[in-house]
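Just the one chain here, laid out as structure tokens, in the form predicted alone.
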Amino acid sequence: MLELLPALLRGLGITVQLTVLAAVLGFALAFISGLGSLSKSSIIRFVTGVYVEIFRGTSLLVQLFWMFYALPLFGIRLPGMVVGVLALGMNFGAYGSEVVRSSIIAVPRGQIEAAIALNMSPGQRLWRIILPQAWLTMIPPLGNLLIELLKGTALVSLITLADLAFQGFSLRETTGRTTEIYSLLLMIYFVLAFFITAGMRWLERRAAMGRS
């Protein structure tokens, strides 16, 4: 079983690659929303909105699709990578778009109002005041659509990319061991999981005693 893992391990550097900076860009794209769902403008809101609403209401696999062969025959050509951390990153932000609003919402209207009473700026109240206590509700839910990013990568083998579960589907052709195959991908995906799962951990016990 062992002799499988060089193989598969190939494919890992893309799958990480591609779930790093896929979550970079959904992370700033979720605050960028999320905040502008809240926006007093009704343009920036109305834009929000429809981003938003596409990339929750649309199939991941098919917004992978059309970015990879729609998008050619209006002459953009794009890689493979920047396809898949566009669409994998604009999926995530979408969903990450609603944490940040929903958790900036939570923010006791005390602490808003007494910020005022201080003569805070509207980026000062946002950035000293309501982000640092938004953001230790937003991450447990974050480390959630993180996990679900990184399983979603596998949805990159089906244009081109050869990554972990391209490298496993590749093996299983070849050799012919479906059980063990799939087996040491079971696991692989779970320690990846596992790791983030760990890290989100972490960085909410840091926000926790920043409050404290």
Second form
Amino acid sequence: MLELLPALLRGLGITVQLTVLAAVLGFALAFISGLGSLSKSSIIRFVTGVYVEIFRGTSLLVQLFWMFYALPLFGIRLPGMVVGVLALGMNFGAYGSEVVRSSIIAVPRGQIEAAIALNMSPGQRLWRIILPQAWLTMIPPLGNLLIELLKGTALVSLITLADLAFQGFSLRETTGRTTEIYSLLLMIYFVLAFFITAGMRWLERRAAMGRS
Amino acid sequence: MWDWEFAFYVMPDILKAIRVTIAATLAGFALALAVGLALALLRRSAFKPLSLATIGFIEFVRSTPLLIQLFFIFYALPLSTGISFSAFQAGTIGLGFHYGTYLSEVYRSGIDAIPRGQWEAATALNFSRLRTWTKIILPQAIPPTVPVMGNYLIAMFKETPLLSAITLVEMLQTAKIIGSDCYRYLEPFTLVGIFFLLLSYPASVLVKRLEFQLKQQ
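Okay, that's the form predicted alone, but what's the structure of the form predicted in complex with the partner chain?
Every chain and every other molecule in the complex is listed next, the one we just looked at coming first.
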């Protein structure tokens, strides 16, 4: 069974790359749209609302297919990797937006009032008072989202990107060892998810340092 | 670029396929409700190996991709066990177990929220275990979790396009077939996206309202 491993792991690079790049994009979008949804301007709130609802309301696989098959009709032909990162990143950014928003709201009102009383600028209030506290509540749900993202990367195999899942499918076609290949694939994803969970725990401990 | 005539021409076929999508969602969710409850109860078992095995199973299923699980059920299980499923059955089982592991956590949070006094009262009244669960614990544990379950129902609905990968002809697969027949993917895929949005957005508003009402009580 283990001799199948090297061929499978050829897709590991793509899976990890996709997860990392989409996480960076998704994280940035989650912050921007999370803050945007709390904006005073109704236009910004509307725009972020539309972004979040469209990407949460349609399915990830539909988004991937749309960007891969339908966008070229507009003359925009993107490489598979870019489509993967964009679709995954925008999808998880929309889910993350809600996480960012709710953890910012959860910061006690008194903290913001204290910051105003200390004559802090809005930027200082955000960076020094609100975000460090919101960040702690954000980490566990963001960790869960990161696992969902890792699982979501398997979908890119359906738009012909050669990730772990794709290598599994093509290896199955050449060797016919179906059960072993799918079992191995599941185990590899499980190990990857385990690393993410461990990393997020570490981050959580670090963020909680010096607090009781 | 966007061809209205073509859009209206393909719409009936896609609308017809919505039925398969919804049927798969409902069947999968019904199974997930049962699997979730079973897992939540097994996890509480006093027999340690059983509860540990359940936790392990939940963690494993939750952290591996549904797509691979579907392939496993559809292609690998028939080879190793001799039991084979239709695409719809395999899809229902995959969705049911995958989301069952999520729902088990929801049940768990509901059960954990029941005050100790309720258990003690049941014991004091000499209720059997079955009666304690069915008359005291579950009727109180489940209602507060309904909005969370609703959210998982919506999430699951949006995962049904994955079943196209195991040859189930649901909405996305229908759109793909139309696309490859007519060399036009824009309209069919856009329509599928719009239909998903049209169904899932009102549903999520409904769940939010339900959540708000429960909080008011």
